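Have a look below at one chain only, the form predicted alone, in structure tokens format.
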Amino acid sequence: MGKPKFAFYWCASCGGCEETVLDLNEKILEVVDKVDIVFWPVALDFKRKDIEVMKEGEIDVAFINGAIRTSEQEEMAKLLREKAKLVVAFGACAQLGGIPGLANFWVRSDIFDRIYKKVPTVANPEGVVPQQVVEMDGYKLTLPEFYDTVKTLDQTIPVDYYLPGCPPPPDLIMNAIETILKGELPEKGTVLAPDKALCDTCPRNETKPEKLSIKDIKRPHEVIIDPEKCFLAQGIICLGPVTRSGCGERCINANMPCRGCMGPTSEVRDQGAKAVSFIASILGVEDEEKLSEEEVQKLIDKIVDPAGTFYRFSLPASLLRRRRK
């Protein structure tokens, strides 16, 4: 019986997953002992036709990165589906949408408005913006489509296992493969992270105040942090209450608050509806000096782009999913 089979493929994302992969520094050196890589285009010379000519069910694990944004994507993760025994939405993106998701504020021809037409470094005259098929000389150039929202991958295939992060720790990447070397995988469907709140393991935990009550809403780049303290209590917006733990704290560590990328542990169903409603309970101060509506207006006039704020990473998996046409 020979190695496991192992797939990595890269969709709408920047690249971090791949990145991590290589994070496992020494260790990485054990997984490729112990598996045969059959497809990874971003590190190695492979081809869709090397996946195409494979029977079905002959990968083992197929870890996909990224959302599905182009049809070109979409065509490679139901291949993958196809070819794979297991599949591993592997990272933020892939999981929730990710960053790529916020386009979904938007529609595909505001975007390439946007990107070809306004941005001020582009000298484009003639309005030029790609075409899905163009004849030139008797030749026909085709690109992928691109694809007006942005969908998470169990949006578009079936997926197996989650893989939470921008971009997944190391440590939790060795975990998954061990666990699926051994055949211990929990059921279909789960997270493969703790399943508690990061406050729960952040170590300013001690330094909330068990009322918590925000009187003025700052970003980072507005104040000096104090290093120790819970950064609500210093009002900063922090998604630590709504999102789930297994980073490694590694953005508290670094003096800046949790955004919200290992998404929702599994009481939540919707991220930033979540984040909007603790806010809204920590706004003012205590019950008998409570701020006036204007006040509290004032307050949330203070939060730069709420949306980007709360759905940074979950807007294509929210129950919003995307702006209205």
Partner chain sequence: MEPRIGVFVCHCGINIASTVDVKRVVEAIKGYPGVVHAEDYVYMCSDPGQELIRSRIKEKKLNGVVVAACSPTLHEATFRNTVSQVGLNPYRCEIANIREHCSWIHTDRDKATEKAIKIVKSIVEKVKLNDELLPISIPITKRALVIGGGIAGIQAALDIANAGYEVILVEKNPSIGGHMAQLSETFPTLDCAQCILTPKMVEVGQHPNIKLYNYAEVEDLSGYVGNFKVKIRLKASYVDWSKCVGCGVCMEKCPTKVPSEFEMGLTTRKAIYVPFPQAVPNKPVIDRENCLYFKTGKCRICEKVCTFGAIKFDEQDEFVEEEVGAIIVATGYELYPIEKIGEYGGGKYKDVINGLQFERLLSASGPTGGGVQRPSDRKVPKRVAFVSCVGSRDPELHKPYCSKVCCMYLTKHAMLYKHRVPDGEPIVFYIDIRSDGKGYEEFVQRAQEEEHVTYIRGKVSKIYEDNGELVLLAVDTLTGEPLEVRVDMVVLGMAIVPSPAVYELAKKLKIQIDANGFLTEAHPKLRPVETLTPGIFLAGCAHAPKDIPDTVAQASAAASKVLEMFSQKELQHDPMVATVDEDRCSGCGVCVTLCPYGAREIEVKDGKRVAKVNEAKCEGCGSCIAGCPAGACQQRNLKDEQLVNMVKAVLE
Second form
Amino acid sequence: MGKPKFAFYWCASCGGCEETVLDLNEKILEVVDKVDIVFWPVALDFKRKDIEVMKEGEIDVAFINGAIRTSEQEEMAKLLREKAKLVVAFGACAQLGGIPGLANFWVRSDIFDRIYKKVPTVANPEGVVPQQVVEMDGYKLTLPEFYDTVKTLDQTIPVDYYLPGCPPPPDLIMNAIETILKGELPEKGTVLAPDKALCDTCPRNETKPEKLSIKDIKRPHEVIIDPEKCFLAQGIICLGPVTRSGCGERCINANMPCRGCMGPTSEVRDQGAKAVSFIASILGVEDEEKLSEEEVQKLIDKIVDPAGTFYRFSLPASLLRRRRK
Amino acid sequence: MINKVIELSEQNLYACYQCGKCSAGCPSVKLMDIMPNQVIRYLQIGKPDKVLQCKTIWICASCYTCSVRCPRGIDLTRVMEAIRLIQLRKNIDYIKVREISEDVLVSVPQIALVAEFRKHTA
Amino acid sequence: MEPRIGVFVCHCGINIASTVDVKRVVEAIKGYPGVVHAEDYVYMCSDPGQELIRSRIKEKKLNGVVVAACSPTLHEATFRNTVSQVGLNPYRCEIANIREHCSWIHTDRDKATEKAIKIVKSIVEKVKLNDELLPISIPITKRALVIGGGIAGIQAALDIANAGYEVILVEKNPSIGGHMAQLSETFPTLDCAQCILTPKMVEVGQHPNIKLYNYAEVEDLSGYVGNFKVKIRLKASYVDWSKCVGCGVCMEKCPTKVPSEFEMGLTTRKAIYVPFPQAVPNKPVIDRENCLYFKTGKCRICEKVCTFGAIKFDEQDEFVEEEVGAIIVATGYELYPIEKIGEYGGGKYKDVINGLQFERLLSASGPTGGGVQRPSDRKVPKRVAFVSCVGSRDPELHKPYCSKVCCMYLTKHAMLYKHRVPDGEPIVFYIDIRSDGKGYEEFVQRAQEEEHVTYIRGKVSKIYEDNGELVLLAVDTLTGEPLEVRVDMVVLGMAIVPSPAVYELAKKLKIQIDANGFLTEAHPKLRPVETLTPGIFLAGCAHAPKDIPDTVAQASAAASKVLEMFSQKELQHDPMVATVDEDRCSGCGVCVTLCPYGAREIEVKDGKRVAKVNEAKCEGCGSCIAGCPAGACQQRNLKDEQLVNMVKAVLE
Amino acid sequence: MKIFYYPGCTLKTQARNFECSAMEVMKLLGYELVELNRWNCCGTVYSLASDDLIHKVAPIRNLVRVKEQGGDKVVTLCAMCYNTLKQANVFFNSDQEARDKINSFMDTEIDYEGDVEVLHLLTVLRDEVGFDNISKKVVRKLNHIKVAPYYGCLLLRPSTVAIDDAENPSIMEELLHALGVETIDFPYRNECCGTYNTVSAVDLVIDRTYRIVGLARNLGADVIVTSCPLCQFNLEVRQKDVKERFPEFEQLPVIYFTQLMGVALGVPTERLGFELNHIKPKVLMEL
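Can I get the form predicted in complex with the partner chain as well, since the one above is the form predicted alone?
Below is the entire complex, every chain and molecule, led by the chain shown above.
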């Protein structure tokens, strides 16, 4: 038996997930030693047709990052699903839709209008927007279809495991690879990360007051943030309580609040909704009885872009998935 | 009839519990043939004729005393106006303008005349 | 466990059956997965109905029961008890509410039946995943706290103390007695209020089981049913009561006079005072607000004249903590202020007084020694108007509710006035006469037939003063005549409002108050003396306006509820509480903030914060579960999985 | 300072004394009442039926004039005008549908957004001028007379437009005290005078006048002060009719509060329009 065959593919994402593979540093050499990478468009010159000729199940693991936004991404995901024994959704975009998923607050026409016509740096007097098919000089040029809605990977194909994060932290990646190589596979559908919220490992957890209450909401640039104290206790919205741990508290250690990239814990169906619910639970509770309707509204209004704050990484995976008409 | 009055006056006449506070404080009640609370009562028990034929609605001077004191929040001033309008809209004047004497016409202030015509003529 | 669920559909006479096709519900549920038996019966809660459930459990080896009937608040306990009699865990029995949630609110029989079927299916789904639970046992401190020393608090405290349990009685004023101590005589028997009340006050003061904290207020409450910890503020009285013998010299010599609260401002008291001669305890306090020494730094006359050295100007408020198992709130009422009734002068006419002021004028111990004299010039009024429903039954401007006692006490006032001033003319203005208590209607009849009190049906519109007389613009709605009545004095039957302190107190005790500020009972019919917070009961006018007999009855009822609790070894608490999956909990603390019962706290285990549930305090409201950002909280027998299945059953 | 001023019909005819005294007084206090151009009758009584929008056009049109002429508030003297304009404005702000209808009906005017404040001179004197400042300008001592302040109905009712508490108002008393005048506690100060019944039910007005003026006199008042031309007429001119019926009845002068202010602030009495008062307030004129 030869070495296990791995494939990497990049759908709608920023590319950070591809780079993070390299963050394994010298460990990547161990990996390469143990596996055959049969497909990795960003690094190796294998083409779609090379996959198409493979047998079903010939690839052992396909790591797919990014959300599904175009028909090409959908086709590739389906192709890899057919050829791979295991599919791992790699990173927040594949798992939850990620930042590209915020596009679900609009529809395709809005997005094209903005990107190709209204962005201040765009000069497009003829109002050209991408077309799926263009005929020119007898040639037919095609582009993949740009879908109205961004989907998560598992809304497109069945997914076996998830590696959360934006991007997934190297130790979790390494852990996952080792687990797969050893064949000690957990239950299908498992997120390959701890199942507790970030507060569990947060170095600031002990600094929480007995009763958490937000009197006034502050954005990180508005205050000098105490580097020791719980963000929420400082009035800064931190999604730590509603986000899976395992990220290595990278943001927290850089004195920035958690933005939720690791997704929710396994018991939570809708990270954004839970986030809204928990923030609402602690917002202004101390003076609850004294606050007038207007004062409450004023307090809530200090959350700039609530949808983007609470669903930053998880809109396509939420119960509503997208803006409804 | 009660429904028409309710529609025009936007007051819930069924809320009246006949305490009589409207009548007790009414500055014009002495000259009225039925008392303000009875106006509502006759409507409640379905005797609109009593109300349409009464002098009370014309004596009411729209001073709002009853309205500000009513424990059930009924603006009786508006109720009186509604009933007056039901009559006036049949083109029935309460006063005959021609019969107003010259003396009165020249002596009373304009606001009295305009108000009188507004309230008592179609 | 393979589900073997029985569904029992109740007709509730025609309450359900007239709108819901009960037979169709039975047929529809018969084939539903997990259901092995279904049938209907006309009154499921009756003895034959319950027997039917018991025998089917045995015959069909049921391991779960759904009773489709009325609201669970009514009969959940009944049916859970039924199933447990034949060995089924009571928490494997659930109620599907097809009455309040269905038959009573719909008219379309077809659609209502469809809805009933869905409700039953969803409850079947719930029962499938219900765990067998055991009630939670909680220890119980067999001491009671009674807040408020009026007749309600006195009665409740005595009942509990006489049953052999200790009572802590907290009264904010210097003396117990409340408003009843101000009354002259009581309707309908004309018993002297002092004669029936003061012996009880003395009994409280001397009772070995009653610890009285007068001039004290509840500062804070923690703990839970059976195990409350109450912090009590003992307001500084500046008098060492252990040294004071109550000789009264200090009060005599004190130079500062202020309006007497007890006498309703009709006369004055000193800055060091006992509210009234029959006070219990009969020890003075210094009113810091008005005391010359506290205001100017000079005086201290009381200190000089006190031969016992009992005056202590440097005294501070003190705090004591007491542990109690049950609490009765009896904070009483106040009269709605005359100032709010602009059309009756808004308080500017001295001879327009309220009912309690008139009680003091009638009282033998009052400022006039029981002779009726009007406040402005001490003249004996020859005509007195008594006006009922002042600020009451007035949703537009004042209070929407009836004050319950004014009809009766104004009748009593008119009668007593007539006794004191035989040639006097009492006129009572009323809208309706509400005389529904025992002997009350006879009392009113006596006032009319024997005392010839004039009753005029009609609400007074305005009161003003003219030439030393009071003019009432009124109407006789029975004759249809406007009236202008001139009298010497007016007594207003003011609306009754809860004691203003009750709002803060309710917050401390975490009990509910209604839109009018009165305490809310747990159920208006079946649990009238309990609050929704277990272990806290209510009595008297803090709950709603009521007369003395009702107050005393309610106080005894509250006491008996307390005694019922104390008669048990341990308290049983509903096990449908929140649980924490410690493997999931990150210790973020949101649940602690959310919990309205103080049942959640953070514990540090192996250096990590983990939330825990105090099961005795948890009322299973579900706030923490909804709020838990990590999904680490679940509620027993209302797990997410159950809820999802229930929703699916409805949406199917 | 300039304030737009809406006179209304009677201020230009029978109640010229109200207008001229107000002008004099305001001038003295450093304010100019600028009469609104092209004002029309307010309708005098506010129409109360739910379906009657047309009668709300007249008062609203006056508020449109204020807007057109660059103002955002307008002051009235006549209590009836105040009430009608104010009630119309309150209604206009509470019912969007009605607002649209009225605006489309008045199609030659600019659309009215309900943003003109309707004020009565009494509130302007209290809130803008300040009773303290008025007090400082008093030059004539009037401590020898007792005044019965009479509000009537329309400054106090309905509650949506009231300038003060309906049962126990105090604004007029406060003004009078600032002028150094003693007031009586006058229970009838908010009782109706019988208003337009003076045309067709004069008996009612005679009865009201007898009671109101009678009580004021009983309570020791030397003069009644009011703010409504119709109240003034009923309480003053109808005293003649009262006297016919009750010969023992003693007359009492009824003047506008601005006239009394004028006296206190030192405006020459001949400029205060007393010639239009049927019962001369001699106690004031002979100072």
